[in-house]
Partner chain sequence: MADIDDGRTDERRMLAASVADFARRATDMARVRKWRGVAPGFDRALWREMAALGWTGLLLPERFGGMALGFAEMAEVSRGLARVLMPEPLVACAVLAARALGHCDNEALGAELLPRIAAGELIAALAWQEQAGDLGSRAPVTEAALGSGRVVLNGAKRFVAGAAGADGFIVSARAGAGVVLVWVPAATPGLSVRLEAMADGRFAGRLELADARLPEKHILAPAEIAQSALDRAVSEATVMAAAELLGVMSRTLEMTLDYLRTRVQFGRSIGSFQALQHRAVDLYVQEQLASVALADAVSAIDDRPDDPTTAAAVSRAKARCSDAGSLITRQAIQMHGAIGFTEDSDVGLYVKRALTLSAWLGNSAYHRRRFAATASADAQ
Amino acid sequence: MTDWNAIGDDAFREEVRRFFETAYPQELRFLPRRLRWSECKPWYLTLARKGWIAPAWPKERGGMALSPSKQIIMAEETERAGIGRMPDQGITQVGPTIMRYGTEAQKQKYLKPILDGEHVWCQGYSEPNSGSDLASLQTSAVREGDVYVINGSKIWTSMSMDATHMYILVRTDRNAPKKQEGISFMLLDMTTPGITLRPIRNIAGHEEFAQVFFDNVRTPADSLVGSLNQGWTIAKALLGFERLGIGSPRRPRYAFTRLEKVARGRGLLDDPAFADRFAQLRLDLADLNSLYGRYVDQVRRGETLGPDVSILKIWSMELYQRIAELLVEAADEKGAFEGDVDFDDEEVDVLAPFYMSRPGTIYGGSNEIQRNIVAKDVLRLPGK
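May I have this chain by itself in the form predicted alone?
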């Protein structure tokens, strides 16, 4: 097995770039939407066969065990090549969670199918009345013999229409003294009878989400991860992984690349006022890269992400919005056109980053909630 960390960063970048340029389908580059599983499964399996599907996983679990700098290189080259995001929650969230909290039987059952693309995961967290206040969730799981019976609903479930499995938070004790207590973390097969999906279109008209309904869904008792009623502890750890993923420089970098194309096409880099704003965003993106690398290194060492990772999510998503807004402004009258627009022989979809950035300060826990977390749990500021 290749020790990628023993290779210099420049040589590693060249290797990754060469492979991405030759192996990734041209027709799937720079799409302004999330890829469906049927579109990206061949690429997923290509990466799996090459051993590149799980950059951060340890080698003993089939991963690359990349250093933070090389993970960032891979992310940068993924963006440079226009490679679309795959349904990756198995790799980025479920897998690390099972490694940390799951039984050996659960590790044997679930980890390899993630790597092999046999299991595609979605997240069952938010509910119609429990979004950023996730601990108020009401979807229930009641033990009946050797199964749990689940009833309730989840919403904004990204790419659930393509998922084979869901990791879900359920209330298993309604009499717990605190709302964070009495919650359990379970793994659920999406083919289980009683599950119904209703797709939701986003602002750009794409079906990326769904509301999921559970009507007496029976799942084996061994689908419970960790201890009963201790799911909030696992959820916080997994939310750390999620905020690490959301905080990745990939999205802001995607928008910045397009901003640079538009700016060059319209000659805006010669304008001192625009050049100043452009330089500030470039520096902000460099700061985000550095911050992201720090947290990636923490995960690679097997350390638990603390509440301070909320800073990463805040910075990334607000930077993403600032870049997308300047992109629309820089495009001038063409900023109102949907789809690819020509700028001095460069085709740029101006509105896609704008559309995609708008919900970024809401999903994964709104930025207002993240600021509260930082104030309370990092800065130790007094409450009301």
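The term rigid core refers to the maximal set of C-alpha atoms that superpose within 1.5 Å between the two forms. Numbering follows the first chain given and starts at 1. Given the structure is predicted, the values throughout are model-derived calculations rather than measurements. First, how it differs from the form predicted together with its partner chain.
- Annotation: Cα of Pro353 displaced by at least 2 Å between these two forms, core superposition.
- In a rigid-core overlay of the protein, Asp270 has its C-alpha displaced by at least 2 Å between these two forms.
- In the core-superposed comparison between these two forms, the C-alpha atom of Leu326 has shifted by at least 2 angstroms.
Taking the form predicted alone as the starting point, write out the structure of the form predicted together with its partner chain.
Below: the lone chain, stripped of partners and molecules.
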């Protein structure tokens, strides 16, 4: 088993880059949407066979045990090669959670199938009546003998149509003094009877989400991860890294390259009024890169991300929208055209970034919630 950490950073980067360039399919590079499991499964298995599917996992669990700085290199090269985002919640969310909070039996049962691409995980957090106010969730799990019986509904579960399993927050104590205290974290097989899915199309017409209904879903008592009613603590620990992921410059940068294409195609860079606004966005993007780099450095040094990482999500996702909006404007009449549009031999889907930049300010804690967090936990402004 190779000790990847023993290799120098540059040599490691070189090897990763070469592999990504040759092994990843050209037609799946730089897509503006998330990949379906059927599209990306071959690549998932390629990585798994190479032993590269879980960079952060320890070796004894089948991971690469990469140092933080080498994990960043892999992430950077993944972006650079335009590799689409796979259903990676098993690797990034569930696996680490089970390793930290799970029983030995859970580790045996769940970790290997994640590496092998047999289990695909989705997240069951949001509910129709608890969007921003996640802790108010109502989906309940009641113990009956050796099972929990789950009733309720989850919504906005991305890619749930492809998932075999769901990690889910459920209410296990309605009488807890604080609503955060009555929540548990469970693991659920999506084939359990009583689970139904209603796909939800997004504004761009893609089936991105589903609402998932639970009607007396009986799941074994060992579905519980950690202690009963400890679920909120587990969920919170996962959030910082999620925000770093959402705050990556990847999506704004991709929208910017489209903007640049359209601007060139239409000769707008010679228009100083346009060029001035274009320059401001380029500058905003460069600053985002630097801000992201600062947080990545923190991870690289092995430090924990504080609540201030929320500003990365705020800036990144609002910049994404601003770029997408100038793109629409730059296209003039073609800014209202659906699908790929021709600009001087470049095909650009003008509206895709406009649509796809919308949820970034809503999900993962809306930007309003992020501002509340920063005001309270970073700026120490009073609650009342």
